[in-house]
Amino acid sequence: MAGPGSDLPDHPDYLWRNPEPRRSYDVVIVGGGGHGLATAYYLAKNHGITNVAVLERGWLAGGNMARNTTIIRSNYLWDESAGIYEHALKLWEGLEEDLDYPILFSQRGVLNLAHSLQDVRDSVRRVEANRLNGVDAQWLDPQQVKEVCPIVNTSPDVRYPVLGGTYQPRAGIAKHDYVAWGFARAADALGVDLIQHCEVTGLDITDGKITGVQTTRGRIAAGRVALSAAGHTSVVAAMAGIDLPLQSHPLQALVSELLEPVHPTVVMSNAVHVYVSQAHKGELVMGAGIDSYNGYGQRGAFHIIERQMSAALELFPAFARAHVLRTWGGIVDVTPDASPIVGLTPVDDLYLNCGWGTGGFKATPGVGWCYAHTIATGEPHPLNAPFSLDRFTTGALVDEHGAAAVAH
C-alpha cells in the first residue's frame, strides 16, 4: 500500500484472493501456470463458466511460467502450428488492455540465424511458409542482420560464420511474471477460484467418466478436470491409466548482471545453440537446448551451460566481460513430433494441454483461449483440433523440430 502522503495510488496488498476450495466445481483446472490461468481466465470471459478451480501444487506461476525465457514468436513452419501461434500473437498484441495490467510486451523482433547452406535453404523455405499463412516474415543477409543487432559477429571467419537469418519484427518479449499476475487477477475478478499448495494425488472416475479430483486439501468433485501442469503432466494423466507420449527434461536458462542497452532484439541460434535477448532491467537472458535426459530436477548439468557460454561469445564477442548472476532450469515436456497436444483423452469430461516443450509461454493465451474453447463445448477448438491425442496412432503428426529452434 501506498504511505502516507505519498502521491502514489494505493496498491493492493494482494491482486487476487486465496480461498479454501469448495467441495465441488463445474471445471477443475490442474496447474496453476500461464496456461491454466490464461485457461480459466477464457473459459470466464468467453464462455460465462466462472464456477472453476485452479489447483496449484505450489504458488501459482512457480513452474516454468517463472522459469522461461519470455520469447513470443509464431514463425513456425506448418500451418497448424502457424495458426496456434499466430493467433496467441494477436492475442499478445492487445493483452495489455484487455488484462487492464502492464505486460511489458516488447516487439523487439526475433532474428533466427543460418550458418550452414542447409540453414539458408530451411530457413527460406521457412519464410515462406509464413507469408502463405499472413506471419511477418522476412529473410536477411548477414549484411541485414547486421542492421538489425549490430553487435552480432558476422565475420566470415569463425567457426560457424551467419549466412543469414530469418526475421519476425511483431515478434519480442514480455515479462513473464506481469503475464501471469495479470490472468490470476482478472480470473479472480470475474470469479474464479485460485487454490494455491494444494497437490492433485489422484483422480476420481466412474464408469469411463472423470467425477473429481484427490488432493492433499480433500476430495473435490468436478463437472470437467482439465490437466495443465507442463512437465509433470504425465504423472498426473497416469492416475488415470492414460500412457502419455512425452519425455520430460530440464532446460536451463540464466541471466548476466544488469547491463546497459545493448541488445537491441531477439537472437536464436540453432547451430551454435544460443538464444539471447535483453530483459526491461538490463540483464541478458541466455537459453540454451534440453539437458539430454529424463528428470523432473529444476536445475541441470553444468556443461550445458559452458557450451551456452561458448555459442554466446562467437555470436557476441562483446559480451565476454559479462558476469553470470544466477542460472535456473524448468521442466519442458516434449513429444515425439515437437508440437503440443490440446484435447480430449479417452475417459470422458477429461482434457489436456501439455507437450509444448520449450514453447508454452509464447502460446499462453492463444492456448487458453483454444482450450477453453475445447472445454466449454466438448470439442476440439479449429486451432488446436490438429493437436489430438490420437495423430500419435494415426500418423497424422506435425513435425516442428526445425522451426521449434531448440535441440530436443
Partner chain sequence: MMLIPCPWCGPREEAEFHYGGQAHVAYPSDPAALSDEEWARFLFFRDNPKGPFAERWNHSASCRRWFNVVRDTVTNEILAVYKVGAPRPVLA
Given for the second form:
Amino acid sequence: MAGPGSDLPDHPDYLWRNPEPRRSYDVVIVGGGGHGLATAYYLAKNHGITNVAVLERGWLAGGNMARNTTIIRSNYLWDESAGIYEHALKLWEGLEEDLDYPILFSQRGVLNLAHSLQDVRDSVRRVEANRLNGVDAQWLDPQQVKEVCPIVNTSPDVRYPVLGGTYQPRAGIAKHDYVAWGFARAADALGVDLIQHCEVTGLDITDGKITGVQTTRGRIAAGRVALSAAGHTSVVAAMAGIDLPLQSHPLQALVSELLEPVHPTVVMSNAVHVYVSQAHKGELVMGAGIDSYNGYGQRGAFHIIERQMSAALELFPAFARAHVLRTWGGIVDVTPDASPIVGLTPVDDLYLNCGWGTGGFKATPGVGWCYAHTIATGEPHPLNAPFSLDRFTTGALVDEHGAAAVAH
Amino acid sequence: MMLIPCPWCGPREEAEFHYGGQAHVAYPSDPAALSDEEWARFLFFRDNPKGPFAERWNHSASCRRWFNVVRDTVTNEILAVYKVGAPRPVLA
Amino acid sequence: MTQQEFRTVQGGRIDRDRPLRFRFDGRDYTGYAGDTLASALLANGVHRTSTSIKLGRPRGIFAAGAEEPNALVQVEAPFPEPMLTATTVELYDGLVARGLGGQGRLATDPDPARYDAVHTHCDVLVVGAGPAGLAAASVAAASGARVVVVDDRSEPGGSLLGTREAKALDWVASVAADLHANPEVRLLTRTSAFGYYDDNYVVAVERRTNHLGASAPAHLSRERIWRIRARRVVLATGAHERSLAFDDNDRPGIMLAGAARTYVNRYGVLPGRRAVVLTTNDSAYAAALDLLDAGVAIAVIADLRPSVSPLWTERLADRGVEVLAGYGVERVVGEERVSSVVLAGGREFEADLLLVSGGWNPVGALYSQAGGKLRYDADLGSFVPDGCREAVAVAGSANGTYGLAGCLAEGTGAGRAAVEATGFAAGTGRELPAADESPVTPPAHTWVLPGDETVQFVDLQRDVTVAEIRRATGTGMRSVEHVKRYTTAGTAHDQGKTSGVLTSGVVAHLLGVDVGDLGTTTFRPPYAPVSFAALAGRDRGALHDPIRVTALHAWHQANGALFENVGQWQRPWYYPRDGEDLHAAVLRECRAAREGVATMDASTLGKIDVQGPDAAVLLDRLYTNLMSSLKVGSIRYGVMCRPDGMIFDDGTVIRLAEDRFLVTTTTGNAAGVLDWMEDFLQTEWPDLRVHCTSVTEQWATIALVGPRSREVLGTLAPDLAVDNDSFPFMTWRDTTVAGLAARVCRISFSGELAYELNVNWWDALALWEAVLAAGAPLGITTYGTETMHVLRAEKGYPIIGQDTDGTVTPQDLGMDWIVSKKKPDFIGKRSFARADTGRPDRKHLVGLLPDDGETLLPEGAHLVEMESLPEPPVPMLGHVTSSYHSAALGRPFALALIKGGRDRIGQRVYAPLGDVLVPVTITGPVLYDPEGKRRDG
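Could you present the same protein in the form predicted in complex with the partner chain, rather than the form predicted alone shown above?
Okay, now the whole complex, with that chain kicking things off.
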C-alpha cells in the first residue's frame, strides 16, 4: 500500500552547477528567488542573453519563494494588474512543458468570498472587469459557493455571513520549490551561472551608470544589473542611493498535518481574513495576516496566528481539530498602492523589480518574462510599463490597495 | 508579541498599539512650494532600514498617545522610547 | 480482549487497579490508567502501528514521547481527531483509534468542545519539569518570585520518570509538592510550550480534559492556550535521542534505547523479550541494564566506538551480556517485526527488539525561536545553545549536559541567576538528591553505517533514505534547506525531532563537509502540533468580532427588520411587511419618505465632539472647505481627504459654540477620523489647543424625513418654532422633544424636508416610540439603510466607500464647490495640482438611465463605448457604483464613475450584462428634484 505523496512526481537527478563567479557578466541579477530565476531564464530563452549571473546571498529560492502559500490567480481589478497577472497565468498554463519540470500546477479554482453588501458590490465590479479583460471570473451566490467548496460555512451563524463569492476556475496552486528549481535548472542549462552564498555588498556606479557589484565573493563587473531582492530591495537599492516607496513587513503562513481531501479549491476572504488551500499531499496551507510594522526578521507575532485561526474556524468549522504543524514568516515589500514597481531606475543600466507584496509568487513567470524584456531592450515591456517608479510622482497609481482590497 | 514601553502607561502588549510608520516626517510647512517630486517623497517615500528604525506608535487601546520608538527591525529589540517632538536619541 | 502479555509483574507509574478498555485498528485491548496508547499497545505485544506513507513499509512504535516519528494515530472516538502520536495520547476508557499511514481525517460534525486562553505574567518561567527544570523552579520558588512551570507530560519528573532513580523521584515528588503549595507558583502539567515570541512571550497549550475521554466535563475547556509573559525564562526542555542510518532501520521492533527504558520503568511494559543494542554512546548501557532487570534478555551490545567504557562493559559482563566494540548493524531480519539482527561481520543474533542510540539532540526549538544561536559541539556530537538576546537561560540536557548531577546543578544555577536578575535574593531550594555519575566515554560521531542506502532511513515518517539524500546532493544541492525540500526530510508531523540533525549529519557525510558548517534547518513554532480550535479559542461566532448595536436594536428585531453589517455595526437594512421582498419593501419605504413621513435609526453615524480655542483652525486644516466661517447654530457639510487628495470621509459639522463643534462621520469610519484628528493634534500641530472625544454612543440619532415631518416634529416639540424661517435648513436647535432634552438638526440626506433628532443614548427608545406614535396618524414608516441609499442616490449624494473607492477626489464627484480656493492649505490640497489629478479623463460621478426604462443595472457592472464587444481586453469607461429602482422616478437608475463622465452627459454607452449589451444614457448625478424645491417642505 502506498500512501498519499507516493504519487507525486520525482525531481530530476540533476538541477544545477555550482560555478565559481566569473569576473564579469553581461547581466547580473541580484536575488536568486523565483523572480530572479525566472528573469534569468527568459533573458536566456527569449533574448539569447546567457552571460548572466544570478547572485543569491543564501540558498536559491529561500526567501518568499519558499514561504508563500502558492496561490495563483489573475482576477485583479485594474486593467494594468489584470494584464500582467493574466500574462503570468497563461505562462503558468504551459510552464510544466516549457520547463520540463513537474511543478504540480493545479487549476482548482480560487474563491474570493464576500461578507457585506459592499463586498458584494466590489466583487461584482471585479468580476465584470475581469471578464472584459479576458480573465475568467464568475459571481457565485452562497449556494453556488457551497457547491464549489462544500465545507465553507454559508450559514447565517457566522459573524460575517458569506453573501457570495467570486470564482476564477483557471486559478489554483503550484508547488513553489518545484517552480523555482524548474526555472533554475532551465536557466543553468542555458548557461546562466547560479551563484549561492554570494551577498551583494555594494553597487559600483560611475557617471550615473552601473558597472558592477561588490559581493562577499569579490567584485563582479556587469553590463546591466537587475535587482530582484523582494523584501531586501530597500537595502540593496540604498547602495545605489535610490530611495523607494517600499515598506518591508512580516507575513506569516502555516501548514497543518496531512489530511484526507476535504477542500477542493482555494478560498480567500478579506473581511474574515482567511486564505487556505489543501496541498497535494493533504496539508492545509494557510496564510495569516500581515504584521502592521516593518520587520526583516522573517517572524511575526503570535496574536496574528490566533486571529487567523479564529477566522479559519468561522468559515471552516471542520478544521477545528486539525493541527498547526509549522508556522513561518516571510518579508513582503509593500508599496503605497499595493502594486509592484518594475522598470528602469535613475541609474543607467540598473533595473528594478520589487513591491510585489503578497502577489509575488503568482506573478513569477509573467514578471520574469516582462522584466527580462525590460533588461534586454532597455525599455519597459508594455505590461510592466504602468508599474513605473514615477507613478508616485504623477499620482497615476494602480491602486489595488484602495480599490480592490483583495491583495493576496 | 512585543512588549512596548508606553512612556505614559508602562510596558504593554503590542496588540494594544497602533503602528504609525517612520517618525520625524513632518507635514511640509508650505506644500504649495514643493515640486511634484518633493511632494511625492512626502506622500509615499519612507525609510525602510534593516536595523534600527525610528518609528511612531500610538497606544490606541489605552492612553491614545503617540510616541516614538527606535526599534531594530531585524530583532524587534526596542532600543529607545521618546516623546513626540523630541529628537531621535543617539544610541551608543 | 487480549491479555497484557508484555506487562511487567509490578512497577511502573501506572494504576493497575484501573484497567481501561480501548480499541485499536478494530481490535479490543485493555491497558491501565497512566498508560499512553503506545505503552498500552506494547503491553499487548503490538509494535506495528502503521504503514509508511510512501513505500508502504510496516512501521512501529519508535519513541516514548513527542518526538515519535512513526506511531501516528487517528482518534475516532469519542470524537475524531486527526494525527496524534500514540506516545502522547493518554489512555482513557473507550478510546477508539487506528494507525495512520499518511492522512488524518477531520470530523464532519461540529466540534462540541470548548477552548479558551489565559494570560499570565511571571518573574521566571521554567519550561520543562525534569531534573534541571525542577531544580531551577525550586530555587526560584523559594526566592519568593512568581514562577510558572510548564511540562508536556502528565506529571513532573521529565526523564527521571523513565528511570529507577528512587531518591531522585522522591525529590521530584517533594519539589512538586512545594510548587503546588506555593501561592506564587503555577505548575502546569500536560502543557506544551510551543512558541517563543518577542520579549519573552511564550505560548503554551494545556490539554485539560482529553485524558478523561468521554467523561470529560463539558463545562471545562478541552484545551487552553497560556499566553505567558516572563521576565526571565529557563529552558529545561531536555534532549531527544536520535537514530542512525543502517539497513532496514525502520522495522517494527526497532526502538530508541531511551524509549525502551521509559516503557519498562514508567509504564511497566516489556517492549520485547530479547534485545540487541546498537549504540554510539554510554546512555544505551543504562537502558540495557534496566531492561535486563525487568526480564528482557540482551543478546548483545554493538557499540560503534572502537574502545568502549570499561565500567559499563564490566557491568554488562557481570550480567552475562557481550559488548562488541567497533561493531555496527549490517542488516535486520523480519519485516513485520524484528526477528534477528546481523552485525557487521555476519554474526546473527535472534531478537525481537533492536534498541538504537545514535546520540542525543538537545531540544533547541524554543531557544532557536527566541533568536538563540546554536553551535555544533563536536565532542557531544550535537547542536547546543550559543547565545541569545532574550532574557533566557538553558539548563540540563537541553544545554548538552547529560548527567543527572550536572543537570541538577545547572538547573539550580539557572534558577538562582533568573531570580537574582529579577531583583530577588535567591532562596534555597529543596536539597538535591545525590546522583552517582559514571565517567563518560566520548560518543562516536557516526551517522551512516555501510550498507544499502535505499533502505537506510533518515526520516522514518517521510520515508527519506540515505539514497534519497544522496540523490539530492547529486543534483547540485549544497544546502540542508534544499535537501530538506527536495527529499521532504524533516517536514512531517514530528518536524524532524529525531531526524533533523541526522539529516544534517548524512548530508555532511555525503558532501564531505563539517556538520557544524552545514547547520540545521530553522526551528519554527509550534514545537509540537497545536489544534486550530485551541488557537481560535473563544473568538468564534458572535465573539469573533465585536457586534455593535444601537439603543433601538431590540425594537428593530422585534419589528422584523433585516440587518446589514456595516463595519462592526448591525444596521436595519429594511423592514419587510407581509412577505415583501427587498424591492417591494424599499419602494414602499421610499414612497413614504417622499410623500408622507418616514423615520430611521441613524445612531451609528460617527460623532466626535471637537472642543478648544483652536477647534476651528483644526477643522479648516482637515476639511477641504472652510469651517471657521460657520456660525454658531449652523451646520455645514464637509469632505476630508488624505494627503494624496483622495476622499477619506464626509459628514456634517455642527458649530455648538465659538470653540466647540460636533463632527459627524460615516458609520464605518468614525474611529479612523478620530485617529486622524488625534494624530495631527499630537504629532503635527501640538500647538493647537483642541480636544476630541468620541460621542458616537452618547448621542442616539433619529432621522425624521418627508414632507410631513414638520408636522410630526411640531407635535413632539411644542417649544420649537418649526416654520422654515424660524428653523431654516442647515441649522440646529436645542429643545425638548417628547419631553426629552434633544438637539434637532435640519439636515437632509434625501432632499426632502428632514430633521435629525439627537438625544441621550438611553432616551432613544422613548423618543423613537414617541415619534412613531406622533407620526402614526400620518402613516409614519420606518426605513433602513437600503431606502436611505435610494433616497440619497436619487439626489446624487455619494456614499463614501460605495461611490468612492480610495481613488476618487472631490472634483471627481463634481464637488469642486467644496474645495476651498481661499485657504492656503488643507490636507490633500497639494495633491490636486499633480498631473494625474488634473487629467480631463478622470472618472467622474454621473447618473445613468437605462434606455429601456426597465433594466436594473447590477452594481459593479461596467460601461463600454461600443455596441458590440471586441476580443478582450475591452476598453472600459468605468463602473456602476449604485443602482436602484426608484419609486419617485418610476424607473431604475444608477450612479457610475465614468471616464470623462461630465463631458459625456447625454451620450449613450453600454453595459455588458452576460451576453447582452444594455444601452444606457449618461446624465448628471441629480435625478430627483434637481432644483431642490422639496428641501423646505
